[in-house]
Partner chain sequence: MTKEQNKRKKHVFGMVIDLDKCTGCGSCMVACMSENNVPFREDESDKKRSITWMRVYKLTNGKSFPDTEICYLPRPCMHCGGHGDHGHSPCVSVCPVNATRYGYDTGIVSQIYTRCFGCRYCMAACPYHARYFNWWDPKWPGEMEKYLSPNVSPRMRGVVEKCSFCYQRYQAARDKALYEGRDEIEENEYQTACTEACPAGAITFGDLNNPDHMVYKMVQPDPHHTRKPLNPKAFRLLERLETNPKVYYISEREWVRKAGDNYIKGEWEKLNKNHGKSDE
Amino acid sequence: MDSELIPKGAKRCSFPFFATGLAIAGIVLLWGVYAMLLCWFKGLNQTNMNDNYGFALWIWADLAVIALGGGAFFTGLLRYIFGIDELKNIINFAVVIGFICYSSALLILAIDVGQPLRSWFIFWHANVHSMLTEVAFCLSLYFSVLTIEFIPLILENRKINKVPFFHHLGHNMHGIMAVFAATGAFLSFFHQGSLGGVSGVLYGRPFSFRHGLLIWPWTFFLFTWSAAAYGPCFTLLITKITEGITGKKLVKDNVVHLLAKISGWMITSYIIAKIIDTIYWAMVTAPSEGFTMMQFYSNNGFYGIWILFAEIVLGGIVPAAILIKKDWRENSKLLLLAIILAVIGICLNRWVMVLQTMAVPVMSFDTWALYFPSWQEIATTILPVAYGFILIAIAYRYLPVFPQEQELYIEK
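Could the structure of this chain by itself be given in the form predicted together with its partner chain?
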């Protein structure tokens, strides 16, 4: 039915099967869209956020998704700037994932603000001291870059590519992609960082406040570093999931192992920095403000010291160890475990930096604020997942996302 659109020689499931899959995801998507419309038309009272929890579930989702989407900029950086050629076999997919992550992040922000129709004030009335201003600028610019990186891939669709204009457009864009990859990496560095800055500059919140370099708190650098370190794991995880769903091997092991190895070393270096940061914070920063570290992890029903352990050890040291050791990383089960742990680890980090920051009492007579999201929040947070699933399915079906697919397929 849609065989003309499918890349030449590629084997795809039947259209009705594909359509059914899309429809199921579409229902979830519509549920999310309904929740989104509720938030827009009835206001944010539809959420369970409150004056203590001004940043909640979907801001966490936003930060997490951007960190995970970090695979795009970092793989791009490695591929185009450092010229690690093998990575060309996964860069398309990294870009698709990045595109999904960033478009989701922007959508979430558009739902999150109380006055979405005034969002453009952030550009027009920009306060240069605000980390959020930096985030907004970098995020929208980088999203443009990702779109530009995504377009040629779309143009490669068999049918579209037949149109000479698109064919040439695509070709010319290819030619300058390195420039965009470099711009993207630069922008990413800042917006990943500024997201870290968002909570790191809050000097009224001893839990997340950090000293730093010039105008940037340490979390600025830690966020960039961690996104670069953990993002590729997410690219690999989604690749594995795609491979699982399609029942096909799509990326060759050497590519996977290469990316895994790079990621492993990045996580190792990051987690060392993170541990140093945590120790300095626990021993110097927090006490200077009258807090002991354990105050942040006691007297409440959820945030125990386990969360710090889970983030640093289970989500950091363990995957790092697996990924940097050749035998382990090349054991497919351990590899899968490592990338899953890593993804959880980075999500926990973002969770802690947003949600625990809001929950910790600061005034001595204040109490912990715990919160549970409303269904509208959950639906709008799942919305990007459904959207991502659909976009990946379509991209995989119609675009030459995985350059090695055919080769592997023929080999079989």
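Could the form predicted on its own be given as well, to go with the form predicted together with its partner chain?
All you get below is the one chain by itself.
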């Protein structure tokens, strides 16, 4: 029965081996669910958040997975709107990853709200003066778009596709996918930007406060651009990990190198803008509020100046240089190094915009407010990782996620 569900011509491991892998991930998943239920039934006193850290590990995880999931909207934009046909061989996987990232983001927010039964208040009693209201609307709507983009892939399962209704539904949905890609790009632009805007308007938190254009701080545009730039690197990284676990080549090198090249130039343009923003902030914005740049970097080891170097140089300039230079990009080891550094770089950016923003003393009598998450916070942050592993494993086994898989297997 299981073999009838596997894509035609594809080779998969035995079902007992597959089920064992799911069981191991399921144990981690249940650990996270247990911690989540503790937070829901006992309240946010299960966390180590306090008056200094109203935004903490969960919000970092939320911003990070949303940025990493940016590969879905940007790859969809390139494939369906700009007509880069080669990306059809990786767009399915980008959608799966985006679906996982955005559903994980919504799950994290549901835990962070503390009273998930009242989460509908966001929509019914919307605070129209808050950027987080716009984030909630766009995030929910874009997740709906990703779900619609995921449905045709599910309908291509061999067993489901035999049903005429589902066959025609999937075919017709493919035909109008450009509309959803454009809608998704539009929604992503605003919610990615508004997440950055939340940091940029925190006047009382001068580490993240920025000037900007009209009502939008510079962080609005930097968050959107960084998600489009770094998101494809996460797609490529998960693709490489999947190839390593399965022992198969799943996407041809020309597709990988093309997406890596586009990402490289996007990272280059972003990191130039980021450097300009940082210099302006250090020389103009911070001094105008009575601070020097080095007051935002401590000697406690957690938030030393090294973290700025790691974000901009190791997580920005180095991967950008590797990805835009053809010889380096086509070296498999350097390519892997570049996409790993890029993923770390964007996660580090979101980390400092959330955690370092909260840690920096803003009053003369303040000290650095360091924080370590509770095990419940850690477990619920790892929960989406286990969930993502399970969903990718199921999608890879039963859905035609990689159109070139059979062709590459024959060539081998």
